[in-house]
Amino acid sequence: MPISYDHERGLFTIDTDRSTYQMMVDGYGYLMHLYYGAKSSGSMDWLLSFVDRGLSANPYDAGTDRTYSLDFLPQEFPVQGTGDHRSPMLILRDSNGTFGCDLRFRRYEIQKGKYALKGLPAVYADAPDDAETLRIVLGNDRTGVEVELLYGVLPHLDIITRSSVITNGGKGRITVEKLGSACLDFVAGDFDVITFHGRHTLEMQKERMRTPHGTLMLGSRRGYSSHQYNPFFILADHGTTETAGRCWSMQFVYSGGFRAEIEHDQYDQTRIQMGMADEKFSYPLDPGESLTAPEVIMSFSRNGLQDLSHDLHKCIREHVCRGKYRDVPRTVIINSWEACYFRFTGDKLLDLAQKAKDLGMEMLVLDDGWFGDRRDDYRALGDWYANEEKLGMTLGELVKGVNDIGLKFGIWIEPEMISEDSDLYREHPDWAMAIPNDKPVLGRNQLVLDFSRKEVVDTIYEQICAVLDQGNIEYMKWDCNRSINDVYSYTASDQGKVMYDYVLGLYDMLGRLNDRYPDMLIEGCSGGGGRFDCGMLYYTPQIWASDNSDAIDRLVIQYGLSYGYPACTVGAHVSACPNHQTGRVTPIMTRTIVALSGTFGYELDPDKIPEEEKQGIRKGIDLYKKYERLVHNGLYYRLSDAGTDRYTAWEFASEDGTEALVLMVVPENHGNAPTIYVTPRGLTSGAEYKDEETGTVYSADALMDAGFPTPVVDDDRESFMFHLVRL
């Protein structure tokens, strides 16, 4: 059993297959986190530290015992106004308009399977005996508040999940004003922290620090996720590689603003965690009523980071990932956009299907300027019908068409915004996110449709459906353009709720649509990697990883996202050059290279390229279906520091060692460089190893030692791959 309780000394336990997480529910009631690491067993409450810390306040309970305090006592849910001065998961406003909620233990409940969380996404198991839920319940008599502990464990993955859930059990009114899902007390260690920043177009940037006295804060108060920070960040130790030391993760299942927070105290304990964003957030709950906490996702690593990333990868590919395309490897992708952008016609995306069918591709995505007045991107957002004039067809008759030549179709939608010079607009100006009577702040010539109103995203549901039902569309990104600044709903009973309730109709929204349309594959998009977090991958699959889909930057971001999140997740093209977003020129194998560790698919006008590159298109293709089910299922391993060393190299293995995959890149040339070196891992001890393009063959040990002598570069940009294949 993965979890246990001890009645008698109030301990629960989780096992997973390499780690143990303990707490304790002490002689208070007070529910003490006791442990996070490798595997163990017995008691760690000796890990506690009971001392007289002079001005740090003790319970009323404590009576005279001066040494315990909440203010240094290790907590799984610390809560303000109990004498912790730490940042709490719960800060709690009474109908007397008093702060401060004392929780004690009040119960528990063990069962089989995964929780799942009411309007929000959250990891699942396949079966019940695949995982586990722990719930506690802590208590307080002065307002009758109940907020219960979400535990759910899949051993096998070493990922434990953690949620809560706020019930107001009183007679009167109380309002959340910050609501955690994740906390951690650290009584010793010297840790790191390795957070990714970014801005649009060069989002995921890998920063590792040490921990400082204070506190650490990323977050987003954009009402989205994860250009500036992704929410998903690493506690290591300060000798911590991919091989070896310990490490932790946070990864939020969220999509909208959030607060992670690495607080290094007084006494040299660290806390981290992790929940909702608390600016903007003040969400009231009258009598009977209960407020969820978004999940995240944890896990634990005594190998290094490496085995962390494996861990969390197989947990989103095949536990938060869901539907057809889960297991399915994805289609070849031609996007209209930086083919023609607003310049087409229907026999114009004719030619361009004909055109990719014939360098190979397999889809032609039709991007923005399809529906209502869309000429610029200064209107018709919200009039979600094809302008047929434009295209000088029906959708229909061009989504048969585009079949006709032997390609699937897929087009692109932004649901959530709203232009000024639109229909929709005209018609309903309350329904976009505005502060009455002051001009609303502008973001890519548009605003913010409140989706925490029904009416609006049912209206616009039906809207999306009535186009998506004219032919056989088979693929559909949907993108988010801009923040949210005008926090304001006309319907609202209180404008605290609005930031929640607005991610929930968004989860709403495209729950229906993958209801409706289960072979039909949604890409997530917001202006790139705006929005790139578990939250979407539950109904998208896969997340447009960058705007910026040159093939340099883009080995610093997909680097940065694999960390946290497989190879199958993410959206990567090769496009034309000079590259649009930088102007650089890439050979055309390192753009293939780069793009067919994503989800692989061309952004680039076929006319406008020469033979060669045609040729190069039709190699890159024949090898992303070689290698597709290796890149989809296998095992990744960073064997460079992409952005810091000379060369960014990383490794595909099959799970069962049979194959792995080599791919680098070398970013910049320079004279009489050394020979570089490469090192695979993942390999079969005592094995040998055949180079498929060259014959020679290695001893595994040796390679995994030693590593393999590149060919020399001759130019900058310059790209290699290598396929081993055991004997």
Second form
Amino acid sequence: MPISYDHERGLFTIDTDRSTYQMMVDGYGYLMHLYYGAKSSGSMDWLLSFVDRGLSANPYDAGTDRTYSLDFLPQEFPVQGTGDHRSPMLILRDSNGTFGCDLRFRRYEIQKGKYALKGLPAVYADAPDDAETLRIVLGNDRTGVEVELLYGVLPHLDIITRSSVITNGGKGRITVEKLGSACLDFVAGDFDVITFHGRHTLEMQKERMRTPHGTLMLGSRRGYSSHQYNPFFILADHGTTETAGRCWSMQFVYSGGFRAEIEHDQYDQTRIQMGMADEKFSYPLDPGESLTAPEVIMSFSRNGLQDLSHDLHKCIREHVCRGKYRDVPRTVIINSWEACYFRFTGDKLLDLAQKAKDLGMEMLVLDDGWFGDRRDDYRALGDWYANEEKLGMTLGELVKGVNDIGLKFGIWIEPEMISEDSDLYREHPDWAMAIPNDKPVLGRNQLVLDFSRKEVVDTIYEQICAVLDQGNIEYMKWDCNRSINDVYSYTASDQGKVMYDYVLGLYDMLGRLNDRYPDMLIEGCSGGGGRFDCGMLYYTPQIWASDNSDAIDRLVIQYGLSYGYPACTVGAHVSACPNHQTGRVTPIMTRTIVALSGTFGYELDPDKIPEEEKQGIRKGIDLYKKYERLVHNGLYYRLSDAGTDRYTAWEFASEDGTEALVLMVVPENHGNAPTIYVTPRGLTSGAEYKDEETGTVYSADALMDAGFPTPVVDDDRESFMFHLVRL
Ligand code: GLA
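Form predicted together with alpha-D-galactopyranose, following the form predicted alone:
Below: every chain and molecule of the assembly, starting with the one above.
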């Protein structure tokens, strides 16, 4: 049993195959965090150190014992107002406006299977035996508040999830000012934190820094998880590498604003936590009402970052992504955006479809510009009916035409948005989020629909179903191209609820679309990777990783994503050169191997590319087909530090060790450069491998030790591909 409770010592222990997590109810009823690390046994209560420290407050119950203080003891769910002056998980005000809530242990329950969360996405387990759930209830007598702490464990993947539900069991209204989802207290350690920051068209830039004294805060106040910081970070021992050393991660299963904190305190202790953004959030609960914190996925590895990523990849691929497309190969897309932007007719699209078909592509995705009066990005969001005048045909005729050519059909929609210049806005101005009697903040000249209102979600849902029902539409790109600035809902009982309820509305609609169109693949998108998170992946098993389709920039973006997300979730296309975002010219094969390391497709006009690139496309599609399963299901290895090293190399190896695909790009060539040796990992020790192209036979152990020499590099941005097959 992965979860156990030792009544005598008050010890809760969660074991995974390679880690142990332990907490303890102490003599005062506080829930102490004891340990999260390498698999261990027995009580770890000896980790607690009790010292009389000046100016660290003591709970009244401790009497004259000045060595007991929540100011420095490690806690499982730290709450404001208990003498702990580090950053809390919960800030609560009672009906008098008084802060503070002293929570003590009340009861617990252990169940088979993985808990689910009301209205929110969460890790799931198909078979009850694959997971276990622990519920620990803490309570406060003065306010009547109860907090249920939820722990889910997938023991074979070394994954522990956390969430909590706060319930007002008292008589007056309470207000939740901050509710975190997961917290870890480390009593000692010299840590680095690894974060992933970025911007539109350059997401997921990895940064590693030593934790400073004070609090390092990252997050999003934008109402969506954001390009600026991904809701994922890693804490690692200072010396941790890809293959050695301890590391822990937190990853949010939520698509709204978030807050992650890494706090290094006065006694060199470290607290990390993750939860919803607490700005513009103030959630009142009347007696009997509850609020659920979104889930955090945690993992631990004692063998470096590689194992941590492998566990996270499997967890997300098999226990977050759902539906048919979790498992089946994705089709090769041609997307109309970089091919023609807003400039197309139905005939032009049919021509694009025919040319794409001739090159071996499988689905035409009609991007922005097909609806209402959408001539440019200044208008028409919300008018989800096809512009038949522009198309010169109905949407149904276009879909049929594309299908007749032999391609599937997909469509772009931005359901959460509304343009002031739209019929929808003229009819329902109050559906847009804007502060009454004030001018709204515009983003891409559009406003955000109030998805915290059910009637808004219902109407947009009906409109979108009406579009999807016009033909055999097998894919939808769900975009979201601005942040939420003006938090105001005309119907909300309290504006402090809107940011959270908005995200529930988003999930409600996505869930309904999943149920109604189980064969339709939804790709998430938010100006590229602005909402690349596990909350979206629960509904949309792939996400367009960046509006930057330049292969060289993508090396670093996709490398950043690889720490937390499997390749099968990473939307990646080959686009035309010079690249539309960077002006860079890159060989077609380099563009191909970068894109086939994600969900593959094209974003170009075949009429405008040279003949030899067309050959490259045919070859690229064959390569994608050949390696798609290996990329989707294989173990991913980072073989160099993208953006820092002279070359970027990565590998997909089958779990059984029968084959490995090693890919390498040299962004910049130099005169008389040293030979690059690439050292693969994950091969079967004792076995021999053959390079499929050259026929060279290698011993796996020497290969994983010394590496193999790669060919002389002739040009900037050259790439290489090595398929190693076990003999
Ligand atoms: C966003 C997306 C792009 C494209 C445009 C269309 O920027 O990320 O891929 O769909 O919108 O307006």
